[in-house]
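Single chain ahead, by itself, as structure tokens, in the form predicted on its own.
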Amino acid sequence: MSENVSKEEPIISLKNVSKYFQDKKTIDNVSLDIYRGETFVIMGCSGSGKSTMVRLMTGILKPDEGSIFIKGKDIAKISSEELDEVRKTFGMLFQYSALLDSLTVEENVALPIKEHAKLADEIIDIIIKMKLSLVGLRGYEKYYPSQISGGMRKRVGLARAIALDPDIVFYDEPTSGLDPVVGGAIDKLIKELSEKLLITSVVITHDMQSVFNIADRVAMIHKGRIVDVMPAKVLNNSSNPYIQQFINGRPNGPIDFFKEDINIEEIFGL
């Protein structure tokens, strides 16, 4: 994040926020300040809750208890119709690209286009060929998800989360499935596009070198609860036994997953 990003006033907001799930609660009352333009990621184990805190930021869930501000707005108690308002500043990068193999590149980075703005065709095609000029894949356009690899998909699934200049963006496991090297690249990417387009970009990761490859601040979260938030350059040095034992992969200490209540509806995405 540049130096002279305001940080007055957060972008994403959330106050108090719990969530349950058949009486479990599986996020327990967080509060938590994400500021325009930075890189925010929120890392943790299979099951600490992290998939479900992005959920409630986009409105696919309402917290059970507490209120999330976007610019300003709570999206726990606007009318649906203001919350599709508030989504189309959003884009979204899912785990495993999310893309339409029906479709080839350019139909499935147009979707959000013609699902939202009412352009003409020539348009479109115009935004569609900058996108894809920006995560590097023009002359991919009439290709097939099937036809191209894994890291070049991930790189399509970004430009369609970008295809209608978003304020945020939220990635969902972006460098899942995909090699060091190729995941170094999607890392660079998300951080040259952020910094680019004055993106704010959350990122739910467990991957701890693109923690560190990408994020201005980091939170843990550890069964629903943050844990720790602090600046990625100072996480290494932190004192806090959680955060030691999952950057270090140590398979003792405060996480024990053989005793852990493991919340069950995000390790299956339910």
Contents of the next structure:
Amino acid sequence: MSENVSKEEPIISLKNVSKYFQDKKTIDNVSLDIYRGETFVIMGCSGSGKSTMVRLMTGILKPDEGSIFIKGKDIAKISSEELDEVRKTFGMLFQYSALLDSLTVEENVALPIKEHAKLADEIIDIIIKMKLSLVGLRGYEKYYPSQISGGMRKRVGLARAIALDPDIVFYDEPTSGLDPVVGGAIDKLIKELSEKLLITSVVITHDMQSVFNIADRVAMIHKGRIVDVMPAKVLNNSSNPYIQQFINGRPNGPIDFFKEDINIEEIFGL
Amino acid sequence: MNINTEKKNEVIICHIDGDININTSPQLRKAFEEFVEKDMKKIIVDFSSVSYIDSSGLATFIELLQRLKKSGGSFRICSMNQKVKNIFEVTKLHKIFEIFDTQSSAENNF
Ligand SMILES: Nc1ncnc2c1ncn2[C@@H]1O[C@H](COP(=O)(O)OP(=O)(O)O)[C@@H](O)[C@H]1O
Ligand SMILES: [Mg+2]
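We have the form predicted on its own; now please give the form predicted together with the partner chain.
In what comes next, the whole complex appears, and the chain from above leads the way.
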């Protein structure tokens, strides 16, 4: 998947995208192409701009500079109706998009279907059963989120994300808060669904294990800049010092965790 | 999407032309409801002009299967292209439907 893709038209293409919050350039001149069917991982430390990247790609935020093309359409320039149409082809599993606790598993999965389509209840019920069986949760229709484990809740989120047969699914930290075994199971499921359903997956994570489990290609983001993009299988051999520091979890290197330029007077308002 | 039906002896042959998706599957469901109401027991669905089927379409076929099971009828699917076949396979639904390569093979011994 990772090789020989360059001749194709990318399904997602960012061109010189920048985003400011107040005066701070949070996303800094990012250009990136993602191809149909690949699992593309954007990795980076907390605060590096990963979630902002997904919000830009899904049209939740608009870039201040540059263009974001999804299947050839610049989503910053199209009407909100057109954007809605594009977003119907997305699935999203966001870090904090928790399930609604007052709804059962099946009602949670039904939400996007009812929102976007006029289908008979009998048909929706069948779709829910299909989706829950794809994520290995057959029989849990009537459970409430509080009655199932964290890993199962993620699976429900995944079933909800694929409810409308998306061709792109965005995942923001899909394994965060899960133990390594459950996280590994979620990774396996993401990979399987991508391959079986021919979904393009964009995964944001700081979980290195997850990167090795699922990525076809990887981009590393640091302070809002893409410092490198490469096939996952050459990650270990990369000489890029950012990549090296990140995958080995070293405290010292070009990624500075503690700002050296802090102004101690400013902190105390002096 | 267009649906054309023809009757051959007691078999209804239903030719579908176009994508079966969330916008078109309700129309297909309506056609299927009619078949069941009219107590048609043998239905062949010709997929030769279908290039895509989504989950709502698959669900519509599952419902038809459920209804025919109750009424003692059955249906067969024929002439799927490879892409559509893959969709049935990844969802494991090829196991519950009777799928034939050609219309004539579907008509055989029906
Ligand atoms: N809506 C916002 N308003 C102001 N600052 C924001 C907003 N969203 C994110 N930021 C800031 O942008 C930076 C990147 O955030 P984020 O994209 O959430 O990083 P990550 O997901 O990599 O942890 C952080 O410094 C964060 O505080
Ligand atoms: Mg984040």
